[in-house]
Structures are given as structure tokens and as C-alpha cells.
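In the form predicted alone, a lone chain appears below as C-alpha cells.
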Amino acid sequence: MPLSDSITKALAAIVGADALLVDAADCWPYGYDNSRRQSLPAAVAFVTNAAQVQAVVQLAQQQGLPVTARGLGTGTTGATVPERNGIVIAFERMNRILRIDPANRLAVVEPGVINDNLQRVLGEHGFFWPPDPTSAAVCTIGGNLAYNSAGPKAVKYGTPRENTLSLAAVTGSGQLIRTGVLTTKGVVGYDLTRLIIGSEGTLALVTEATLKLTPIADAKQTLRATYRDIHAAADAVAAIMAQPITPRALEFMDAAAIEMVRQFSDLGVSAETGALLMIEVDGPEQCVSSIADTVAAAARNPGLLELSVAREREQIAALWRTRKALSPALRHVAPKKINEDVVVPVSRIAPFIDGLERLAREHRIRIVNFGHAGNGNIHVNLLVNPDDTDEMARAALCLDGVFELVIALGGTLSGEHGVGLEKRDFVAREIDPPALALMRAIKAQFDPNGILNPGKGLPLQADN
């Protein structure tokens, strides 16, 4: 149904007509993101500062109007889809890189900008922000806080949540409100600044953020070790995580992965390699070959096949080029595939392996693994036909047991792509009723008319 002209009106003078979207054709793409699912908006709000967002916050409210932010749609579990009927605050207009301060080592930036482009300014002052999703050239600073997207230097340096100082961010009530401090040291009050992050537009939409930055090491090597099955490249993950020395990257394949990156590409591993590795790691120009070999020495095993320094720039890109591609390679491979990025304990990762040959076998769906080995935040892919009716619902029950299976080994359901429309239902199998009330009386707090992304992340209650 569309809006009403008063609103419509209303929603044109906060932000532009120029800048508001209500023709259906025209709001259709907003209304889905890399989840696959889609529901079309009332309209589209293109934002170019907190006022405006403040502003069109408080009319939803009043209105009783469903609101949902979006960053450019990366996220695969449906978060950004919008109500349909509600409005769709688009930030990708909110894009200044506001200021950088090397001597504080922080820089403060609007939730549209794009991470690479981010990565490329911090560059020039000898900076980087740690958290670099594979999707980095196209994703948002505002969609990587709301997801709690890390990528593969989370390892070493952490996720958004550990290198974020402070936000900026309107609730559901239209209040603006400041969290966090621009120190790396404070106590003062709770921490909203890592309760919003992670909360997928559920308690409040960022309009600023003051990140904590980290030198560019000196020098880094990147290292790539194969092993006859996943228990020893598992073993030498454990071990690898169990010396002083904390790799930089620590990026794992499975045998199914490997088989399928021989389809478009030549990784140069033997045809008995069931698990690969990539390990990267950073430190001083006159130290970083000796940080290279302990971490090497720690990767070897009775299962290593082969272990190779990638020493040419070229070779090294090639290696992450590979890494990054698989996951969109995967849907030229199958019309649909699942995508679940669940974390289990690093010295659990060869038996939730064979968990999941095992489910594969049991359900007759092609299961893919790969991910960030050293923090045990393995992408589960599912590969299906959604035509396929039966596949599809076998491919529900094997998810099912996939799900049941990282709970019992003490894991949890999401690392990095939060949770969203796709685990939504999953949630209570990890969190208790009690912490669960917590939560939902959070959200009330934040958002007491739930405006803000309803019906996402918490289980629906059953008045719902």
C-alpha cells in the first residue's frame, strides 16, 4: 500500500524530493539483499546527515511506520530486507571519511562509506582498519558495524566490536545519542557502543563512527600448507593458535572447496590433498621471517604434504584472489547455495568437519567448507536446486542438523553475517529464555514502538 500523501510530503521535505524514492519500480531494488529474499518498501530515504535521519526516524514513529537501514545490500541473511510497506533509510548518500588522526590513531567516518575506499585513505597515512569483509570493495563501514563483519584479520586484530571507540546513532524513540569515548581506555557507564554494534539496525541507526585504526605492519609473508585430511590441518591450526605468535590470516579450505576451485582455477596442490591452509603473517621488516618460520614450524605435522612461502606480490594476490572468489563461485557451481558462517572451537574444527561430511552423505546435499580457520568461523555452504522440491527439503533438514551440531560442540550460529530473517528461528537453541527476556526488553528500551527492523535477530514471541 502506498504511502499517503501527507507522509510522502512530509518524508520530501526532510530529505529532498530528489533524494525519496515512492514509485514501486523505482524501490524494487531496495527491497532485497544477498539473502535472496525481497519484499518492496512504501519508499526509499536517501540520507545525508543525522538530522535527517533523526527526522525521518521520528515521523515513522509517529506513524506507526516499519524503518530498515541499508548500507548497498551486501548482508546474506535478509537483515536489510525492508517490511514491506515501511521505508528504507538508504545510507549509501552519507559517505564523507570525516577526519583521521594519526596521533590518536583513530578516524571518524559517516556509515556510507565503503570499506575499501576507507582502507585506501588509511593507506596513505600508514593505517588500516582491521575488519575487511570479502566484500569489502562494495560493502559499508555502517553495514560492517551492524553485522559485526570481520573477515580474515579478526584473528589477530579483532572485529569491528574491538576496534570501534564511539558511534553516533538515532534510536526508535528519534533520540540522537553519543556511546563510547575516543580513548582506548573507559569505563564509564555500559558499553552501548558494542550492544548497538552486531544489532542489525534493531536499537539504533549509526550516523557516525570513530574507528580505531592500526599501524600497516613493516613486512608480512603469506604461507600455504596442504595436508592429507582435515584432522591434520585441524592439528596445526590448534597448534599454530596455541604459540605466542598470532598469525595475521589463517584461512582454511576442505577437500570439497579444493575441488571445486580445480573448476576455474589451478591452485597447484596434489590430487591427495584434503585440506589446505593460508596463513599470512606481519610484524617488522628484520623479524617477519623469523615470526614466518615459528608459525611454519608450529603448521607442520605427520599429516603436512607441503608447505610453500608465497614470496612473489603477484603469487600472493593470486592466492587471496582464489580465497575471495570462492563464494561467488559457488553460485555458478549451483543455482542456490546456503551460506552459514557458524564458529565453533578451534580444537573442535575436524569433528564438526566430519559432522558435516557426515550430514552431507546422510541428506545427499553437497556441503562446501571453508573460512577463517583461526578463530573456528567455518562458511558452511549448502549447494541446492530451489527448484528442486525434494532437495530443498532435505536441504532444511541438513541445515537443521548442521545447526544442532555447532551447538553441541559448544559453537555458535553466526561469526560475522549475523542473523537477520535467515537464523532468526534458530536463535533459542543458543541463547536461554532468560537472556533472551534481557534482550527483548533491550530492544524496547532502544525502540519501544518497534519501529526499527522488526522481526529481526530474536525469535518472534508468539503474540507476534
Second form
2 protein chains.
Amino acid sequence: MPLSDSITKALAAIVGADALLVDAADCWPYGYDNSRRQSLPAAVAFVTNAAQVQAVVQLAQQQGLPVTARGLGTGTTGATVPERNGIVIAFERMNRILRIDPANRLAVVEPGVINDNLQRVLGEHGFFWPPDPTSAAVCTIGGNLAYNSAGPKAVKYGTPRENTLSLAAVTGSGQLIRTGVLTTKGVVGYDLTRLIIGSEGTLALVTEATLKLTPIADAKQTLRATYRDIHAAADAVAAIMAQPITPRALEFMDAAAIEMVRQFSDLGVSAETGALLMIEVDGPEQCVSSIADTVAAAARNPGLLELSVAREREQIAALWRTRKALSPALRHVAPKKINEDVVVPVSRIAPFIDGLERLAREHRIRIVNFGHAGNGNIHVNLLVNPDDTDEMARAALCLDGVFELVIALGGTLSGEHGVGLEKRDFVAREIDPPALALMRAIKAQFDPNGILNPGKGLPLQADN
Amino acid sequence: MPLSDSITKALAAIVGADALLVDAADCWPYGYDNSRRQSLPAAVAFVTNAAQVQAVVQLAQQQGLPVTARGLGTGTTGATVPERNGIVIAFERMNRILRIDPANRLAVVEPGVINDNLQRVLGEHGFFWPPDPTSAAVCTIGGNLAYNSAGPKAVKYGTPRENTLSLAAVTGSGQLIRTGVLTTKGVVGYDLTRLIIGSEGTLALVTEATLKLTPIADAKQTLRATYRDIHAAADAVAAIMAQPITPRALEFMDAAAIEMVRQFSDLGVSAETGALLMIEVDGPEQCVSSIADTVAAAARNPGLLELSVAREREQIAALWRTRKALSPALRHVAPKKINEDVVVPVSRIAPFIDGLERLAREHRIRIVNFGHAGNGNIHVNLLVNPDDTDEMARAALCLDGVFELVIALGGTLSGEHGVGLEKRDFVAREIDPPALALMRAIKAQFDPNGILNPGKGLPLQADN
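We have the form predicted alone; now please give the form predicted together with a further copy of the same chain.
Starting with the chain above, the whole complex follows.
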């Protein structure tokens, strides 16, 4: 339903006429994300400061209109799809880096800053912000905070929840709050910072974030280890995680993923390769080689086929080409694959992959797995053709089995993509009823009228 | 007011008669903590499992009785003092280490486990849990979680909020909930784990915690650097924190602290020493010396007087003797000192110490400072005699000035001791009204009848 003239005028008065879209044709591109779901917002408001966010939320509250926050729409779960229409608050123009403070290891940023842009500027100061999703070149810090998105470096350096000190945010009742502290310790009041991180714009809209920075290590080295089968690779992962040096990346590809890449590019791995690990270590220049050797020793076991250590920049780039060839190959084979990002305890990666193979056979679905092995965060890709309704029905059953398996192994349904629309129907399998009831009760305190991204993140109830 | 016979009987039925105290003389020792405040509970129930905790809370809820959780009473803020009487739930007998899982880097423990006992057992597996308050030998994991207590290693390894994966806890409405995940990534539902950590038993009582473990580094070395004045030492702290190697401890003592230790033991530092840093680094055996050298280079500046590196166990112990001599010296001079644990941004340590010297002169209070410089977490000790009412009045004004200064410098009132009773009147200086209102609203969801540790952690309101 289009907005009334008076609401449109009020919105234009807040953000400016050149920062407001109301025509359906203009609004459509702000109604989808990487989940390929789409829904038409009634208006898109390009905010540039906290006062505007507050004013738009207050207006929406008065009018009972849903508000959906949007970074650059790289999310994969539909969390930014304005399912119930209403107003999309687009943060892409609210993208200033406000302060970089190396002595205090912090940066203050607006939510629309693109991850890679921040990393580039931080790099000039010798720092980085650990979360680095694959979409870093096109995703925003606000989005990273909304989903607690991490990426490969999380195994050593943590997720946004471990790397954010303080937030400014506008709640669903239109109040601007400050959470957290500017220091790495602080225990006054309850931790609202981490509560808002990962809440997918359902509790409050972040207008400013104070990020905890990490100094860039002097040097890094990359190892590639190939194994006869997933069990040998999983043993290596457990052995690496049980010794004192934590790698800065510990990525894996299963046999199906290797086979797929092999069809499109020369991997340089032997035909019998059943699993592959990419391992990256970092540290002081003078000891990074010995650090790499220590991790290599942990990676060796009877199932190891080949282990290469790349110490120079070009060698490192060559090794990562394997891992990077995967996404184009996947897109080629199944442009509309279902990509899940479940997590299992590291010690259960092997039984999990075994179980996935069983499910793939049972439901006749091709499944390709890769991901962040050091966190047990596995990207499970169901290669399906959405036009094949029979295959899609089997995929739905298969996915159900995947989630069941994850929970049975003590895992979680999402490591870094979040819940959004895609997984809300499965949340109750993981979270028990009293905890879920508390989450709903907390949501009602932040957003009494239920206008912030309604229906996302938690299971639907009869009354929504 | 003593409990009625029927309540006493009901409590005995839950925990057993040998696990219940109701006589005032027996209850007194469970009515105080290290704040030297004291209040008599009506009963002390020694629980041993979650079902008992749940049953006691449900009974308390029916009867409208306050419930105060207690580890071993080492807190310094009165958070475990049962100000409004009621039932103390003592967790000291609920102290089993349930599981240690090195492959998944986690341990599952009951809240009454003593920190040092856990560390000893973890050490046999090559791991540790980073939080290590000075009271580690006598404090419980449940208490560490209640206050988000950290200690020196937090500068490199974080606080309980960064080192806890999952909790089981009983809310104020008597429901047992599970929060978080068993993995290092997970973003399904809101983060209740971190919300409960640091909430001082006001939201829920932890009955089980799944802790994230860190592997023990092969080797460590200790450096001691002395400086002409606090400015030179603060410059060194900033330089150390701006380079890539994060020390595992970065502790400091100001001139007054050094002078005090000097009266009781031979420090082996020159008379002109105005500030001292204790720095510890860890890493692989083969590179820990070069790591120490890199940090030593960052610690050097024109104000440096002397820098010693201890590479052997006995040398390391000798250096730490300086730091460890401090507490006995302080106890000797002012057995009833006021010990605050404020935090300021690292770059503001020097202006903060300058400001403290000004306040000390102005209010004629002797102040001694030391603490965790890498986090900006300064233990500010006001050396007072509680029997001197005039001095205590000046100390109250001085403390007010300390808190004002901390907030003005962008800091926080507590780094690891929490709020309890001691700081509740100051919380509103740090947290803005809408955030405070949200915290109260969240409290009301977890604990609708307000029975869990009433009056602690947040400012009192007219109706409590």
C-alpha cells in the first residue's frame, strides 16, 4: 500500500526529498537481498545521521509502519527484505569513519561503512577489524553487526561480539541509547552491546559503532594440506586446535567441493584427495616460519597426502586460488544453490560430513561442503535447480535432516548468516521455550509496537 | 525476620536438613563479602544441582522472599550481601568439573568450582581459562561470571564475556534456561549469555557454564621497566599496545605504590623511580625471546630508567615479587582502604593519574594506584581509616571526584569488581536514562517479582 501524502511529506522533511524513494520502480531494488526473496517497501529513506534515524522511527511508530534497516543487501537470509512493506531505512549514505584511535585500539564508524574500506584505512595505521566476511568488498559494518558476521579470521580473532566495544542505537520506541564502554573492560549495567549485535535490526538500529581493533601481525604464511578422506582432515583440525598456536584461518573443502573445482580449474592435487585444509598462520617476522612448522607438524597424520607451505606472497596467492575457485565453480554448476552456514563442535566435523553424505544419497541431492573448520562452521551447499519442483521438495526434506543432524551433534543452525526469514521456522529446535519467551519479552521492551523488522529472527507467533 | 516453620521445612525438603542453615549465628558468615558490609540472611541453602536451585527460587517466588546467590564471598562491592535478608543460595558445594573437552576447547563446570582448581585440572590438558582474578585461589567461576571478573591476562585473552560459550541458569520466575552454543560461532536468537554475565545474580542464577578454553603457550618471559614518571610509563603502554604483539600482562604501579612497597621490602629499583611496568609475554619456545625483545623495544623511551628481562623461572618469580609485595604493604598501611577498579582509555592513563594526584592533595587523602595498564583498568586505593569520620567524609568527596574524572575521560566506573551496593548510586552518571530504563525493563522480564538480589547493580528507584 502506498504511503499517504502526509507521511511522504513528513519523511521528505526528515531526510530531504533527494534522499527519499516512494515510486515502486525506484523502491524495488531496496526490497531484496542475497536470499533472492523480494518484497516492495512503501518508501526508502537514505539517512545520514542519528537524528534522522530517530525521527523516521518515531514517525513509523506513530503510523504503525514497519521499519527495516538495510546496509547493502548482501545478507543471505532475507533479514533485510521488507516482508511487510513499510519503510526501508537505507544506511548506505551514512558511511563515515568518524575516528581512528590507535593508542586505544579503537575506531568509531557509522553503520554504512563498507568493511573493505574500513580495513584499508585501518591498515595504514597497522590495524584491522577481525570480522571479514567473503562479501567484505560490498558489505557494511552495520550488516556485519546485525548478523554477527565473521569469516575465516574468527578462529583466532573472534566475531563482532568479541570485537565491538560500544554502540549508539535507536530503539523501536525511537529512543537513542548508548551501550557499552570505550575500553576493553567494563561491567556497569547489563551488556546491551552484545544483545543488539546479532539481533538483525529487530531490537534497535545501530547509528554508530566503536570497534575494537587488532594490530596486523608482521608476517603470515599459508599451508595447504590434502588428506585421503574427511576423517583424516578432521583429525588434523582437532590436533591443530589442541596445540597452543591458533591459526588465523583454518578452512576446509570436502571431496565434493574438490571434485567440483577440479572440473573448472587445475587444483594441483592428486586424484585420491578426499579433503583439503587451507591453514594460515601469522606472527612476528622472525618466528612465523617456526610457527608454520609447528602447525604443519600438528596437521600431519597417517591420512595426509601432501602438505605445502607457502612463505612468499605469490606462493600464498597461488594456494588460495584453490579455495577462491570454489565459489565461481559452485555458481556455474548451481546458480541458485541453497547455502547453509551451520556449526558443529570441531570434534564432530567428520560424523557431520558422513551424515551429510547419507542425507545426500537418501534425498538424491548433491551436497558440497566447505567452510571455517577451526570454528566448526560448515557451509553446506545443496545444489538444486529452483525450477525443478520435485528436486526442491526433496531438498526441503534434506535440509530438515541437515538441521536435525546439526542439533543432534550439539551444533547451531547459523554461525554467521543469521536467521532472517529463511531459518525462523527452525529456531525453536535450537532454543528452548523459556529462553525463546525471554527473547520475545526483551524484543517487546526495545520495540513495544513491534515495528522493527517484524517477523525476523524469531519464530512467528499466532499474533504476528 | 526468621522464616516460618513451613518455609523452613519446605527448604529442608528441597536441599536436605544438613544443607540448610537457619540459626542467626550459623547464617552470619554467609551475610558478608569483601566489601566489609554485612546483613543477616534468614536462611542459607547449600544447593548441589539445578533442580534444587529451581525449587528454592520457586519457593522464594511464592513467598516473596529475596534470593541472593553466593560463591565464596570474595566480591568487593556487596553484591552477595543479602541486604534485604531472605535466602542465600550458597553454591560452594555445587562444585564439580563436569567435562573437559580439549578437541573442542571447552570445559563444562558447575558455578561453585574454585578458579584455581579449574586451572590446575585444565593445565593437565595444556589449557587454561583466561579470567584469573587476584582471588583465584578462593573465588568461584560463578562469581567470576557474576562480575565479569578478569585479571591481568584480560589484555591479551579477554574477560569472561569473551571466554564463555553457554550457560544454564534459573531465572527469577524459576525457569531453567539454556543460553548460547557449544561452538565459537553462533547467531540464532539474542545473546542471553553475555546479558547474564556481569549481571550480579539479578537476572538469573547460573547452574552450569560451558567455558571456552585457551591453550597454554609454550613459554613466557617477564620484563620489568622503571620510568622517571607516570607520563613516560604511560607513553610506553601506548607504544606497546600500538605494535602487533599483545603482552599477556601489562601491569603498572605509580610512584605512591612504589614508595609504599619500598617501606616494607627491597624493590631493587632506584630512588628516582616514578612509575613501574611489569610486562609478561608468551609464545612458542623458539620465539619467545625475540617476542620479548620486540616488546622491550616498544617499552624504551627517553623516560626509561631501567629495563630487565627475566627469561628463567626464578628470575621471573623475583620480578613478580615487586608486584606481589604491594598488597601486603597496602594492608599494613591501611587495612580498611577503599579499593576502586575504574577504567580509562589507555591513552588517558597519564592525565588520569595527574588528576588523582590533584584530588589527593585537594581532599588530603593518600591515594595509591596500580593495575592492569593494558586495559586502562586502574585500582585506585584511598588509604583511609574508617574510624576517622573527618577523613571518611573527605574520602567520600574525593571518590566523587574520582568517578567524575573517570567519566570525563571516557572511562567506566568498574572494570571487573562490578557495582553491587557500593557503586549503585553512581551508575546513572555512566549510563543514560533510556539505556537504564531498558536495563530495568529487561530485569523485569527475567525476574518479574524482583526477588533476585534486589537493589543490586542498578540505581535504587522510589519503589525499591
